[in-house]
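The form predicted on its own is given below as one chain in structure tokens.
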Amino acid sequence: MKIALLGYGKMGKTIEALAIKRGHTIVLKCDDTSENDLKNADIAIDFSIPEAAFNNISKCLNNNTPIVSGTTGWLDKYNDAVALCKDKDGAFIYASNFSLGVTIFFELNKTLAKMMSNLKEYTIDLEEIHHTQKLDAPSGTAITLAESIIDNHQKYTQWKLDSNAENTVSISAKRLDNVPGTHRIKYVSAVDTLEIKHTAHSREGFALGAIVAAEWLVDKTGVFTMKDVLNIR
């Protein structure tokens, strides 16, 4: 598989690394990209900058270039993208964290919130720790496991970073040296208090799981995510 890596920062170079030790080459490496450069990709991988996902994106599918996409703070325009890629007949996938433990943890949220929904004792303290180098706050990650906690329990309404407000869930963000990645959600009630967590090790999963899915994704049509590509119901 010939691979586009739109985004040469430190992931970009992990990604590089994986992707040669399973039989696949690098045929481009940026930060932005034009149609053209596209060419001699079976697909892109984008874990740029906010500013430039949504170019970067757009690129991809206008020149029918499957593209899959980690990075974060962009996603006000994803509804765009996702008609985009509809329009092109073409491939897409986005995940604020391609870790494959983390696609299982998403789906332990899921239906641990269910579970919780009835039982108006416990409070939610979600926590998210990165490297000092992550540009967005709270993480997608932590927006992610937010989201799908206001879907499945009947209290909460909305997210906020450090807030005590009523049905709010409150994201703690913090910023650590040589931090990965590490998420927590803890139910907290007067008597005791339950918790489930995911710490990442290194870049290495995250970037593990981006090439898996491109793997998943070429030869393929329409808009996707890592539920799909791990088979996950």
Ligand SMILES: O=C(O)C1=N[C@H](C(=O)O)C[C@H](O)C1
Second form
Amino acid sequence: MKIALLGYGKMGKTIEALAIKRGHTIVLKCDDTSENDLKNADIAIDFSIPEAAFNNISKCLNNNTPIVSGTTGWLDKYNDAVALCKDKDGAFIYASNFSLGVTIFFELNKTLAKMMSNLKEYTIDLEEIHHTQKLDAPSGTAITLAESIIDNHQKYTQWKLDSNAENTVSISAKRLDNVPGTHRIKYVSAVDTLEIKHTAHSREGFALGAIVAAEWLVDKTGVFTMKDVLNIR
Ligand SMILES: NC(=O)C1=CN([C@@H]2O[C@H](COP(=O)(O)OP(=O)(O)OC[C@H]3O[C@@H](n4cnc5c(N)ncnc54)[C@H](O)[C@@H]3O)[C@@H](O)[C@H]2O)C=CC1
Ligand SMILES: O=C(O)C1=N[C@H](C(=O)O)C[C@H](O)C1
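Swap state to the form predicted in complex with the ligand from the form predicted on its own:
Time for the whole complex; same chain goes first.
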């Protein structure tokens, strides 16, 4: 595939290295708002910044270029991106986390929230840890996890950073040097603790997932998720 990289930072560079190893060609590396010609690209992969993501995605959909986006912190406009994709008969995948491990972790989280839903003894504690350059907090992955808990556990109706409020999934966001991304959910009672955790060892898992998603999306139309790509039911 001929790939346009929208965002050529830590993720853009990791994707470039892995995409070349898989036999793809990088035809565009865009790292700012400058106008770029997408016509040579089969697909675009956006790992940029929250303020740029929606504009990049719109540009691709308006140019009939399939687009894979992993940028976090722009989801207030997600429904607009979905509407534009349908209007243009385009192809679009967004995931707050493209790694295979986290795609499975999302399913574990949903199942666990359903199982804990009637157990009033337990309170929840969601923690994410990332490197100090990360612009957004909480992480997109933590928000996806919290929203899924809210959808599947009868007690919780909202999420907030560092909150003691009733019915609230409290998220703690820590920033430490060189941490690629760690997410942990704990259910704590007076007598025990039950926890699930995903630890990324590097950015390679995110990059591989985004490339696999691009390979899968390139000849399709529609709005998809990583569950579609990995055929998870
Ligand atoms: N969904 C996933 O699996 C993952 C998502 N991410 C997200 O991806 C995004 C990028 O992460 P990193 O590469 O670590 O950040 P980074 O800060 O290393 O790279 C972002 C790059 O985007 C560039 N940029 C700024 N304006 C732009 C524009 N208008 N168009 C294109 N590029 C522009 C910046 O100059 C910078 O080089 C973040 O939102 C992060 O949360 C990161 C890792 C995995
Ligand atoms: O910024 C990062 O690095 C990451 N961002 C994503 C997020 O916000 O969830 C995914 C991953 O955890 C790394």
